[in-house]
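The form predicted alone is given below as one chain in structure tokens.
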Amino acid sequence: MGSHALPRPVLRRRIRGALWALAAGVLGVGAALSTPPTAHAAESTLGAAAAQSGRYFGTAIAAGKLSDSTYTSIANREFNMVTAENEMKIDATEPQRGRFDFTAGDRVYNWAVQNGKRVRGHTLAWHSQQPGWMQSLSGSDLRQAMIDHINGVMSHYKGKIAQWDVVNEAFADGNSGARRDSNLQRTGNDWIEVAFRTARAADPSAKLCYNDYNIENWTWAKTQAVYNMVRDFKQRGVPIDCVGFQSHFNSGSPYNSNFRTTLQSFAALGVDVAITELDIQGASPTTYANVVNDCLAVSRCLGITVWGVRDTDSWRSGDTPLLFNGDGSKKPAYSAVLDALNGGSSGEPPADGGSGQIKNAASGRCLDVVNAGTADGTQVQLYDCHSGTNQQWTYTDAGEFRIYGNKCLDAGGTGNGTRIQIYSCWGGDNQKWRVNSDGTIVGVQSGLCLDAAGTGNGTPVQLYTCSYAANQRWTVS
């Protein structure tokens, strides 16, 4: 848990184009890239509404509050996933070395399953909330203690936990992008990898997650550091299945609209994502709805967990950050979340494989290869739509936009203003794109949006920080 103030990116003044018509959607290449969500009757609880799209909506439960009937009534009614707030952490489960105590953890687990809910495990390896005996260890002795702890806890809950936060908060705050200087880190830089490999062997059926805070803003160094670790793990076969974004949004660490880009970028690495400890200072209904819609827009977003039931149950109760008041009444943010869940799409559009045009919402003009060129490095522009082959794009299962069969839509860099061109397809992340249900097309390597710098014929197409304005929205048809 924690917050650290970092500068928010300065966005340029964006072109004010025509509003994106919701009815238009994002059409498929040659067919539907995204079909309208199946019609559902509006659900009346958070868990049921989330389940419509195959997601969950959960909460953190404290064993000591299970005797509070108002607390349990809300929790049982509204949520379909449970995380033990403190009861499965290191100090609670192994208070003395080699002597495990699952009394409190089991109380939360049993309450959850008896009420038809699944359970997230939190957390196995963490620099904080270590018992005194572990804090006194170092080096190989501490490393072995970590391994033994993971095996002991996961053995007890084997086959019972949906997701485990295997490692929690291992990166430093600030702009360094470095690992946190903890006793675990000082056992060797491979400690996170060892934790994940130990966890996979201990319970092959559980999803294994890395969990952290202040990694929601795509531009922040900490976010990029975690992203690079996950990418490395996936490339080397280290068993990581998901990344948890705590999402404690407040004045020091505010919600940023690029959170969706962050979720999409991690998902593109081949891991699931989850919002694991959500609370929002002041409980802004708009921000809560935005977070929900961000999850709904990413097919690999498993679900959302709020960190507590009522404001009075929150670790930040003074911020009134949750969906229920202390007396159990619903806040405006509750209605905003429920509405978003009931109206949400089931996720990102799949690739279809046919060919078609990519039309800009602001200009009505199409993505066009200058002078129908075929050479590597030929620029892409806006131009009046026509039936020529230099406007016929194929979206592949790999996330490429191909043209002429063997050329790919290619970003020549990763910064704002980067030129978009065609280049021989080679499988790089700068040639992979995510087509989103809000009409944006985001570069996998950069996390930036495909952007038209104007509306006229010959307008160059570039990468730019996502603002979701009409000049960054496209119809793929």
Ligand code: XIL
Given for the second form:
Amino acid sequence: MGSHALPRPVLRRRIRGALWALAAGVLGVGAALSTPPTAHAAESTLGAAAAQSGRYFGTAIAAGKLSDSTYTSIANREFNMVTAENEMKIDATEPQRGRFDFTAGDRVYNWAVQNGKRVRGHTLAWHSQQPGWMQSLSGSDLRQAMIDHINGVMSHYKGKIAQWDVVNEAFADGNSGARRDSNLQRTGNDWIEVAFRTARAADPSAKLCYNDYNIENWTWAKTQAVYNMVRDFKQRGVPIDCVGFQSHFNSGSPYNSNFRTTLQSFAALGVDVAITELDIQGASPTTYANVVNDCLAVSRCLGITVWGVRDTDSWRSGDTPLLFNGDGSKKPAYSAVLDALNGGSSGEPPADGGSGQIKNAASGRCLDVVNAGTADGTQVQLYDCHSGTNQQWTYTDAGEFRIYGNKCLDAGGTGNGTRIQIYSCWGGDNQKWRVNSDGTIVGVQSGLCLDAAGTGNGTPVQLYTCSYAANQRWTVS
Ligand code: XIL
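Cool, the form predicted alone is there; where's the form predicted together with this ligand?
So here's everything in the complex, that chain up top.
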């Protein structure tokens, strides 16, 4: 291609634009047809972004925080599913035997529904947060109290709950694969199926879930034990519709990439799956994105719920495991989650075929070819923005950033620290980039982010694991 020739993608776009103009003229139609169709715009909240694939994005809500306007404005804006953090548990809803109290549960329920959200019910049969009277029961008396409790709570919310966590945390941690010892377990091994059969009869409209933690890692004995129970229930016709994976990830129970295998394996048994109480110690953006992508990869994954709004709302606030800071600002993990829900590359690409600068958010400096060099292998750096041709990049349909017409922004490797250079365009994935709505530019081959290793003139530009920090965010103008 000669130095004055237009890059082919630009030509293609010009021809396509001309055809549209022609079609609009011939048909005599108005504005609706006079512009080419554009790609689906990225959504700007978690709930709306999840809804693009028919899923929800939820949070735990605490009734006591509904008077905090920072809390409610974030919760209302971002989420479209709600779980009562404590208010529908056994101690809250049946403080004395046979005397039900839905005051706090209804506060959460009403806030959710009045704001257009659905509700997950949590939880009906559990060894923890039992009222004192239940803790001291055993045997057939306790079994009957469990049944009465399920009936009492489910009839109050009949027809109103999307999913109920019927049984919570019934398996032991560690390598035994055994049931957890509890007063409910000691009523007989069939207590779980009795709970599910009772629940189905009480409200046939709710999906009935088994919910637990430490069942995300496919290799763990607890995961296999729950899997075997669900398989057995499905074989014997015990009514179960879904499995909730709490997904409280931390150093003792870290995220593992086999989580997707777990979700797929349970779904293959014929149940839906959901991520029900997600929080991640330290809130690594990459780990959050991985979890979201695991759910998106499994058609029976209904949605994701995080266990609280801001870090300061978390039951593990010291782990800063959530998506918002205490002051309500969005954390890097928020951007990672939103971007993953939007398909990872759904940001609007830069001006169609237009040329422009690529400016770094941390430094305000531009992506610049060293000394305006044109040879293959010339390095790319940060430099004060100016109008020179060595800072004029054109984003093509193919996902390249072209400069001087026929040279491409090129990664000569796939690891952290790989230097970015220009190279003759050849169509390889190491010359293709995804421009994301959060300002990151991700190499298609490496999955790593375009990263400025510093802020000054002459700073090299490299590939690096995405951190969503300002040195990895760019505006393309
Ligand atoms: C936690 C709440 O977040 C706390 O406020 C409460 O003190 C204890 O329970 N697994 C569950 C949730 O199923 O109900 C728990 O919620 C966290 C672990």
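Each form is matched to the other, and the largest set of C-alpha atoms that superpose within 1.5 Å is called the rigid core. Quick caveat: nothing in here was measured; it's all calculated off a predicted structure. Positions refer to the first chain, counted from 1.
Trainee: Given a core-based superposition, decide whether the C-alpha of residue 364 shifts by 2 Å or more between the two forms.
Mentor: The answer is yes, as the C-alpha of residue 364 shifts between the two forms by 2 Å or more after core alignment.
Trainee: Residue 198: with the rigid core matched between the two forms, does its Cα shift 2 Å or more?
Mentor: No, because once the rigid core is superposed, the C-alpha of residue 198 moves less than 2 Å between the two forms.
Trainee: Align on the rigid core first; then say whether the Cα of residue 131 has moved by at least 2 Å between the two forms.
Mentor: Superposed on the core, residue 131 moves its C-alpha less than 2 Å between the two forms.
Trainee: Enter the rigid core superposed C-alpha shift of residue 417 between the two forms, rounded to one decimal in Å.
Mentor: Comparing between the two forms after core fitting, residue 417 shifts 34.8 Å at its C-alpha.
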